[in-house]
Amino acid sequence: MRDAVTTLIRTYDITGRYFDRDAIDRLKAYFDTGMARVQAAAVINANASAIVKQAGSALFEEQPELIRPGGNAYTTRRYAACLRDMDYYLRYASYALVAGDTDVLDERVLEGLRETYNSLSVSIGPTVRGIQIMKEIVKAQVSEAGIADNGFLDQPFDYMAGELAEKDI
């Protein structure tokens, strides 16, 4: 698992280059948002179950067919599995926020998820929408916590949603 710093070093090392102005600017941006990233992760940690519950409720309100007979969240077991998966996405999004890098998402979430959803014939659209809803909730809670500089919050959620949406699962 890499973070923004090790990813940048690796990129420059592979090409045999010294850090240029762009690299220094990227490092500065990462460190300038470091405290806000940690604070955002703390907000997520303190409210994770409520975030997942609220996002699940919003998703099922928007797409009630998911919890009707034949839907992917129909039955208590499937409903619980859906919320469990949303919790995974949220947890790994918090890791990626702190790391300032999406590598952990590829490594720990997206690869295995594709295979699992393929084997279970799970529709990816509601998953993507659930991730987007969680992003909206997290942004609101982080703002309410007084963390004004939170532009970095979009990155892990948008990355997961984009990667999943681009794949034919």
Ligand SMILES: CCC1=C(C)/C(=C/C2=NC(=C\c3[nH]c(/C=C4\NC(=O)[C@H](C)[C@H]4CC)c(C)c3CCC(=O)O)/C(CCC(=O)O)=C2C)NC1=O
Contents of the next structure:
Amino acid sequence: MRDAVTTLIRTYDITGRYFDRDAIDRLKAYFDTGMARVQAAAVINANASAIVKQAGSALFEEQPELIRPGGNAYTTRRYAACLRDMDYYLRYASYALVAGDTDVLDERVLEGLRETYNSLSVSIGPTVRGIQIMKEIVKAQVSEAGIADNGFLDQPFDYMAGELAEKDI
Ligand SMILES: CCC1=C(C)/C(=C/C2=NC(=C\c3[nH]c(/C=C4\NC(=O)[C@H](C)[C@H]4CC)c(C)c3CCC(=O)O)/C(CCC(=O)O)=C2C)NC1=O
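What does the same protein look like in the form predicted in complex with the named molecule, given that the last one was the form predicted on its own?
What follows is the entire complex, opening with the chain shown before.
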């Protein structure tokens, strides 16, 4: 599992190079946003269950067929599994935010996920939408908490959504 720093070291070490200007710029950008990343993770941590609940409600309001008979999130068990998956996405997004790297998402979340979803007929489209809704909620809450410099928030959510959507083809 890698973070922004170890990924950079790995890249430069492979070719035996010192950090060049590009590497220094990347390191600066990562450390400059370091405190804001930690603060954003704290906001997520403090509000996780509410974020998941709110995002789930919004998703099911947009796509009510999911929780109707025949829908993949129909029955209490599958409804709970769906919200649990949303909680996974949120928790791992918070890790990736702090790491400044998406490697943890590849390794712990996305690996084999599409196959699992396909085998259980979990639709990718609504899952992607659920991840996007959580992103919007998190961005609003982090802004409200006064963390203005939060351009880094999109990355983990967009990455998971993009990887899932792309692999659905
Ligand atoms: C940390 C990494 C990780 C992930 C990501 C993960 C996902 C994951 N989601 C699953 C099921 C599921 N996932 C969903 C999710 C949904 N259904 C919908 O209609 C919605 C679109 C969506 C919620 C947004 C549902 C309903 C199931 C149960 C499917 C079934 O058993 O029929 C399963 C099958 C096993 C189980 O039910 O626990 C896995 C492995 N597990 C992991 O360990």
